[in-house]
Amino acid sequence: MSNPILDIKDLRVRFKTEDGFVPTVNGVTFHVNEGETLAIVGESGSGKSVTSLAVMGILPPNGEVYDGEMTFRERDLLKISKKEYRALRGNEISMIFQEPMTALNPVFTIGYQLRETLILHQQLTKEAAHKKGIEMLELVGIPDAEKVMSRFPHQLSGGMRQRVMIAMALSCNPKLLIADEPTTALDVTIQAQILTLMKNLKEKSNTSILIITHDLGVVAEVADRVIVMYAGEVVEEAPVFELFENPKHPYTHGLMASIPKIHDVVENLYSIEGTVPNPTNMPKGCKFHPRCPLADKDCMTIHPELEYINSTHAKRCIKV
């Protein structure tokens, strides 16, 4: 590992609506090094989707970064133009959409899709564009690449379009690849082909991964570090192996405490009562103490900081 290529810091997003600004996420700070795959873990509406959004620079028209710090590769994302940006993005910074239907064009060919940019960032000429579409979409294991180069979004199954735009993010050999739920609604075979893949790419070309996503498993196949999220703060970070072994935070630990065990014969489950807290109706105090087990009335009142048990693991707790 080497300097961060992505640096943020103290992020702050927020969105407006007919009731005013509502906060998103609320000082984030990580760093991804190269050649380094960090993982974001945490619920549906923890910031993790929106984090990414704000440093690909494409938020929703009414959400905004407010204040806080994103460098890549010593560049000020929060200063360069909109056309750097758009130099920067599929290019240097790649990134793999959680509902490939939606984030593939439906009206136009994979080929076209994938020749537009080849020719965009690349400067390669259509024939080159081409015949380079044809190889990563082999690369990615889609048999028929040729045929495939014609057909559009709504013809291929969903694991199909999946790699379709894993081959879109790695065409251009990015120096960071996003992957928002990469392996979302794939079977297994297929989601172990694109983890495969992704360890794959960061060891032949030292890319950097940012990868989102709820699922534990994943994390532990491919992450290096992991950055455990709730209601748009970071309540967590550690070496990924670290982690498992010596959870701190009570909601880290509810989420491990999730994962069905092979051989665990149980009535129930086990789940985090309560739900992720509605963005307009914070918590006071620590914003998970209406859901931990720990909490008590400090906590209703106390927000914790983020702070290092050791020079690589942080918590936000003061119960722990």
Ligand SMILES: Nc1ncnc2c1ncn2[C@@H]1O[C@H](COP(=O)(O)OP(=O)(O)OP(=O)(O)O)[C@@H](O)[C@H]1O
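Here the rigid core means the biggest group of C-alpha atoms that line up within 1.5 Å when the two forms are laid on top of each other. The model shown is predicted, which means the values in this text are computed figures rather than measured ones. Positions refer to the first chain, counted from 1. Compared with the form predicted in complex with the named molecule:
- H154 is among the residues whose C-alpha shifts by 2 Å or more between these two forms once the rigid core is aligned.
- Relative to the superposed core, E74 shifts its CA atom by less than 2 Å between these two forms.
- Annotation: Cα of S205 displaced by less than 2 Å between these two forms, core superposition.
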Second form
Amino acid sequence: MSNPILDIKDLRVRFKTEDGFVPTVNGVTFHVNEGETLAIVGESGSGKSVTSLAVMGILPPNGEVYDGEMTFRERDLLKISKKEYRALRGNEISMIFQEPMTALNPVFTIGYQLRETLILHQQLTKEAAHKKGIEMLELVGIPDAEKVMSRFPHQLSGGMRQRVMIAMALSCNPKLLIADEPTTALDVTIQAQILTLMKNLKEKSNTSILIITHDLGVVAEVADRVIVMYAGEVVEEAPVFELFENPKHPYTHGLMASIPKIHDVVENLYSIEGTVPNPTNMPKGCKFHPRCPLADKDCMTIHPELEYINSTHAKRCIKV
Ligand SMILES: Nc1ncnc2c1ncn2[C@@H]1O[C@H](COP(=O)(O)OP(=O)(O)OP(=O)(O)O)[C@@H](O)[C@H]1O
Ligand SMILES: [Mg+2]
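Please show me the structure of the same protein in the form predicted in complex with the named molecule, now that we have looked at it in the form predicted alone.
Okay, now the whole complex, with that chain kicking things off.
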């Protein structure tokens, strides 16, 4: 087995709000192996982004990790200094966001931003950084890379901006790339190109990838393993093939049923009834029970543990 590069144990995150502390990530455990792509899936509000922001050490000011362990390449992320964290973020972990404009500065050219990153993190001279910047743009499939270096972000299409952001994220040769919904803002063709790009990068540079998405199509395309999150908890974990072949948790079944098939008419799209519960008002017992077709009396009172059914497949449900 390969080594985990990132190891998260029983992570708990809460936010300070007008109603007091609201727990939003409630004991999440997972790891990412070297060279592996782990996908986190789950509906809106299940805590996917908050988990990734906690790993990056960039939770909003009212958020805090209040329990658990986070280890990255044998360093304790909850103990390192702010300075060490910053260095880590620039060099070993990088993140791509759903909306590229949040990571690109509108007033500087693409070339300037790429050069600055490379000069800062790889100690290159300006000339070397320029050359490397062009190489990075070519690597992410940008035609006319030399010309694009002198463009401003708003002069590029959404797909191009996303590629530039990926080039920036990769320009420090990260060991771990965190991608939060990297393709949802893009049209289908560009989406496919970005996913192919991520797969190639993994093969070429053995980068570990943590990809967050609510799109199981994306998962099937790129992931080695998957964790399914619901209401701030992991409800299932499995290698990607096994998850699709043999999903256990009723919530995972629901997600599977909501993948549009080519022949479906849009009106017939299945979706799981109800919504993710509000963190201020979590159901007792299993958090999924109010929406679950299998739920019975026990499910209203028993909060299931995450239980391994074999060495790699786990589920949090007493009914399956
Ligand atoms: N700054 C904040 N203050 C209070 N609550 C927050 C804050 N940021 C996030 N939350 C809450 O944490 C919960 C999890 O949010 P998160 O953004 O992780 O969901 P998500 O799974 O990424 O959803 P999506 O698919 O919509 O991106 C939500 O209920 C959200 O309202
Ligand atoms: Mg999110």
